[in-house]
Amino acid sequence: MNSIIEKAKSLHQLSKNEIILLLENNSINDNLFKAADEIREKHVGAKIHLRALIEFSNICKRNCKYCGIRIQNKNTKRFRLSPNEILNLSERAVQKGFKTIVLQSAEDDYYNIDILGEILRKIKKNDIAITLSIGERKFEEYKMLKESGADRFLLRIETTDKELYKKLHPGMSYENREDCLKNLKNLGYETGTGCLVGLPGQTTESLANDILFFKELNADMVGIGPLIPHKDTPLKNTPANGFLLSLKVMAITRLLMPDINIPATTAMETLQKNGRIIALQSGANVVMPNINDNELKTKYDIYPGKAYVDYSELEKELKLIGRTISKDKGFRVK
């Protein structure tokens, strides 16, 4: 097992079977996490990149079986921010010193290219990086959003198991999801993707394929989080025990893709006390504080009990583990 870890550290390559062995063997976890942390330090350094997260709509046309804001959930209190409200929040982020803003929403067709383009152009005047996370769009729409100022795009594949993907995403196409990611790469976006860990029917082989997919895509950012079942979804009775396995998937991803950005996801902190710090010591280098008002934070209810970042506490926590907050935009340096 340790020879596989050493191979990953030196060559940044593993076979699918080698990845499966690491995922299934818990006796080497400490060595795996230590190796991922060393590779993180060597290739992206000790600085933590902060992204100001603005969640601007929870109105969704999709019906993903794991998500609390799926269209069939009638218990969700829906909201949609106006362009001015989005701009005011982005101004708040700029004043706080953030160098990247993440505009995230459910798949809400109200925000067409004209509306989004105007928002992007106004935000871009502040000389900050902009990440979009708004789901599947057509190639021309992605192109126009890029021309309007978007730098990065997050679109998680969630699982590369096509049959599982189909079961979890009624009316959606795995092939279209993959095409969207390829389109984003071809258009020059810094492209982020990722997966959910702990899905019913998911195997370690499936997770190994996810990791190899990230590498084949040459993703610039990979977000990995454990499934946290929502009471108003079909997966409400699924056990929430994916923290350790999520951490391992993240660590192996860091070993195979040493220079990418990897967030310590909110789901990790939600499921495990100090999960964010544990992730930052196991390969992660990004934190995304939510700057919405508290009422809106609770309404973007993709899973229950979401943990949030206390900025002042975060600085103290980072200092204790020898990390500092970056002052730049945090683009991937290949």
Second form
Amino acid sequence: MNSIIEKAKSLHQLSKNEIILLLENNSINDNLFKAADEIREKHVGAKIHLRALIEFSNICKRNCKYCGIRIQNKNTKRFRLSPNEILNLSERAVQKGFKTIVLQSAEDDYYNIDILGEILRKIKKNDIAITLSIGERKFEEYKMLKESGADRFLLRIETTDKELYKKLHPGMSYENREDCLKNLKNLGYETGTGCLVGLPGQTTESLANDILFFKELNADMVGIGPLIPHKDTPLKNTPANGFLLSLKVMAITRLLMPDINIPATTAMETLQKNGRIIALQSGANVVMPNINDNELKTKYDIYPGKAYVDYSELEKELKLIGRTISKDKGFRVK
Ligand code: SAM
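Could you please show the structure of the form predicted together with S-adenosylmethionine (SAM), as a counterpart to the form predicted alone just displayed?
Below is the whole assembly, all chains and molecules, this chain first.
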């Protein structure tokens, strides 16, 4: 087992079977996390990149079976920020010294290319990187958003198990999601993807395929999060036990993709006390503090109990583990 970890550390390559062995064997976990931490230190260093997350709409046309803001959840209080409200929050991020803003929303067609383009151009008057996470759009739309100033895009593949993907995403197509990711890459976006861990019926083989997919796509960022069941979704009875496995998927991803950006995801912190710091010591190098007002934070209810970042606490915690906050935009350095 340890020779597989050594191989991953030196070659950054593993076969599907080797990944499965690592995922299934829990006696090597400490060594795995230590190896991922060493590779993170060697390739991307001790700095943590902070991304200011602005969630600007929870009005969704999709019906993903795990997600609290799916169209069929009638209990969610819907909100949609105006362009001015988004610009005010972006200004807040700039004032606080963030070097990246992440604009995330449900799949809400109200924000057409004209509206989004205008917002991007205005934000871009500041010296700040912009990440979009707004779901699936056409190639031409991604192109125009890039031309308007978007630098990066986050679109998780969620799972590479096509049957499972189909079951969880009614009316959506795996092939289209994959095409979107390829289009984003081809358009020159720093492209982020990732998966959910702990989905019903998900196997270690399918998680190994997810990791190999990230590598094949040459993703620039990979966000991995445990599923957190939401009471108003069809997955409400799924056990919330994906923390350890998601940490392992993340650590193996770091070993195979040493120079990418990997967030300590909010879902990890939500499911496990101190989960953010544990993730930062197991391969992660990015944190995405939500800068919305409290009322909106609770309305963007994709899963219950979402954890938030307390900035001064975070600074203290990072100091304790020998890490500091980066002052640059944190692009992938190849
Ligand atoms: N609409 C955009 C998209 O499809 O990429 C971005 C918003 S979507 C709500 C952001 C992410 O939330 C998804 O990629 C999914 O992995 C995650 N998510 C949704 N429901 C979740 C749940 N119950 N537990 C954990 N993560 C969840």
